[in-house]
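Next comes just one chain, in structure tokens: the form predicted alone.
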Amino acid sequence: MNEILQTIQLSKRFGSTVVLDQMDLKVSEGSVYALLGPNGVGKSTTLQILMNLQQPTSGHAEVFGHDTRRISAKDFTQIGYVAESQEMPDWMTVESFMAYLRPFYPNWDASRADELLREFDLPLGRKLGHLSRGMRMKVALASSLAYRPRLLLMDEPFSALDSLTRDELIEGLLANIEGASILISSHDLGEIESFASHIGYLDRGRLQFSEDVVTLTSRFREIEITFEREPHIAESGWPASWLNVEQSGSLLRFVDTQFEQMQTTAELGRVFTSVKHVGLKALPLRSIFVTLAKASRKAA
């Protein structure tokens, strides 16, 4: 599968400070890839100077094979980006903002942006000054799927918003994305969950792993061991792959991120005895990005 966007030992200092640390991402067409991670460690960077909204310190970026610093115009008429903290003429009502916007994309749908104003129920005569923030993202997004992108480039959408809102804004995107190729860094991981393919975990600067969603929920369990009595838990020579152990009498329970059956039940009889019982249990997407996070912070 070709690549549509990739970052090769791509790295961002602002003064002593390194956010991006030589990372190498690669998101394959097609895919509606998750960029995920603690706040702080560089998502949105990334999206920005994928962009060529920033400069990168070393390294460099591509988006359709093209070197990000030299995006044509061309190739920005198939992108749509919409952000946590895009900017929008307030003085402008739905209905000139997306008429401003139409004669700058070749591929502009107007059937498709009339079809998706009115899906989202957008107040056509309204100034998006007087807008809420969850019909200023409805915009943002409608005017990004009605010219039928390539690329679609999402920082941050559904932060702060209501149940609803979010909702709405998930099925619009779900509904017109056609073949279309998504980035989108976002906290809301369960509805993440529900429709990303691929996931990468940015932490400290460096893209942690890169993998598809059902590989990576397939190798995290949590595991629960019951003892025939309390026992005493030194923690040296364990997997490095064990994660958060906690114990509270005779129950211990931690996350295996390595998990595969044979594997893993031999290391269990390796480390522990007197066991009990040993219950396994999967994990949702957002217990694993707790997990994670936990960790980091504990290796800190």
Contents of the next structure:
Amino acid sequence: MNEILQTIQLSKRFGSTVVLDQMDLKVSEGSVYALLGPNGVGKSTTLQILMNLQQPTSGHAEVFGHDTRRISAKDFTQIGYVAESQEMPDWMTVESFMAYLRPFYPNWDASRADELLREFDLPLGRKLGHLSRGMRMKVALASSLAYRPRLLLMDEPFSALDSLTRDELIEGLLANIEGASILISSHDLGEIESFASHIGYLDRGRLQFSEDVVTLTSRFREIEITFEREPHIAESGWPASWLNVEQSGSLLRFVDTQFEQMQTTAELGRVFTSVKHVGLKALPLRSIFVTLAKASRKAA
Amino acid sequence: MKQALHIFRKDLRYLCYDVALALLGALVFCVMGARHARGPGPVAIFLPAIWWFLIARVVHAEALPGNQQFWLTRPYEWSSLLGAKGFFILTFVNLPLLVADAVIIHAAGFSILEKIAGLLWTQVLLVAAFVLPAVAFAAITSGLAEFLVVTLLLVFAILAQLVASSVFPYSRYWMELEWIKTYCLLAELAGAAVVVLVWQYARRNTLATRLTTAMAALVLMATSALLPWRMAFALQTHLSQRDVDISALRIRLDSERKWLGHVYVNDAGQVVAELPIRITGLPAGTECKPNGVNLTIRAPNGAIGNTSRPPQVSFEVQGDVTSLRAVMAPDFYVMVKDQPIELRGTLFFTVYGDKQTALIPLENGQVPVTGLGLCSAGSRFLLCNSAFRPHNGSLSFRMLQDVLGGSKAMVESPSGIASYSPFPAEANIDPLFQFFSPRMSTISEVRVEVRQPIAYLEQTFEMDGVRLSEFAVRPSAQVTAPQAYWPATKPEDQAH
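Having seen the form predicted alone, please provide the structure of the form predicted together with its partner chain.
The complete assembly is shown below, putting the previous chain first.
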């Protein structure tokens, strides 16, 4: 698949603080890529560099194959950007805002715009400054979907929204993204696990992993071993891919982040003796995220 | 263009009240200027303030610093955005002033067609001196609060400049040549503003453009303080088109009127010697006005008493008496006061000619006066208006006043500063420059004499054997006393 956007050795510093450290990210055309990570790890910075809102310290980013530092107005006609922190012209009404944006986009679909406004139940005559946070996000999304963008970047779009508004937004998004690529940043996996096709986990300035959801979920397994008697556990010599080791009596539990049936079985046989039972359990995305976050914190 | 107009219409909707206020201000300015004989008054201060903030508001509608503004991720062409802002300012700042100026000068009796150059040049100056800096400041600030801080800094800088120019007399010597310094500063200001604007709109590099602005401010201050007066005079000379024969010109000490000179101690504790000079040998029909002087005072032992550029040396013109004013240290004065010293220098002066005389009819409307503008006179006043710039010549008003049953001739020369600028307008919001002279007694006749500057020249001079003590009447030992003053005394008084 072609990459619709990518970052190459992208670094960003604010003073002495390194936010992004030679990060390589690739998002394929047509994918819904969730960029996850705890707060303050550089997700928003990454998206802002992709939109040329910030300049990289070194490395570079590309959107549609163009360096984002030279991203043109023509490129912006095919990109939507929805961010929690984005300022809007508060003096405009919802209707006048949409009408104002319309001439900027040659591919603006007026009937779709009307449909989105109806779908989101937005009050046309109300000023943007008088809208709730959820409604503002809906306006931002509606105004970004009305021209059928090839690429939609969403920076923490659902944070601090009530669950009803969040569901409405996601519903509206899913109903209107046909063929578009989406890069969505979030610190909460639960917000995006239902529709992300790819996931990247950003921590300590680098992508800790980046892969499609199927591969990701298939390589994570929670392994629970029951021993015949309480074992003495020494973690030296264990594969580095075994994380979050917990022991309770004769029960040992950990997460294998590189699960592969044959290889994992062989590793278990090499490391442990007197094994009574081995249980394998697939992990939901949320547990994978928590496992990685804990391991990352421990490593830090 | 289409996008620029679209943004323009949006800005007009957004700023409709601000625009209404600016147009109202321009209307009041226009009406006051047209109806009030002495110009638009305080509106001339408030209107630029309204414009200043209107410009900031329209630029901040799409603020450039920051990364949260919605428009940054929309398909704006930077050139269209800048064009929209420019068009807005032209429409609601420049155009109203153009119309107001036209109405005011028309109401004052001038022909708009004849003054079209001044009308348009005023717009060029407005853009260079006001609009471009305002847009540039707005482009590097994210909102009105930051813009207000910059404005206050600017006001403080201007006040500091005014205070400095009153404390340091150097700037006073520019007089008619002030326009050269003004245009140098304007060129730098407009150039820096254009660089900042284009850079900021094209690249949105706020840190770099703010640094550029700070650098430009330093360059402006340096230019204001360090621009060589001699270079300006040389430029003025270069602009002169006329050859004037000054081969017979002589500058010497006015030995017949030594009593006009005097020596005193100024506030800084320095000794000031004012030495009357006589300038002879000018071509017939011309007169001259000194613009500056270089002077070196050399003692018999070779010691140099002062440096050779203002403010250490200047001149003083009182009526037909021109004096060199030399400043020196008290020690030097005490050493040389009784010794024959050498004065070496260069006088820079303007030759005026092409005298025009106009009789101003009393209580009978305005008459045009070449090189000045329009003048009218009543039984107790004289009023002359010039449009867009002050006169550039030498003016004198000759009036016959009724005094105790008879008539007395009075000659008055306006003290306002003229300008040698070749341009048709000065950087001034009020399009009219006025000379108004009320009289206590009844005027029976008024004539205006105008001489045009025809050449800007320099002439070296040497004066040997000058004894400074001849210009002082008190014992030189008291010279060191602060504030000591020796009034000029005629030789015959000394004999008594």
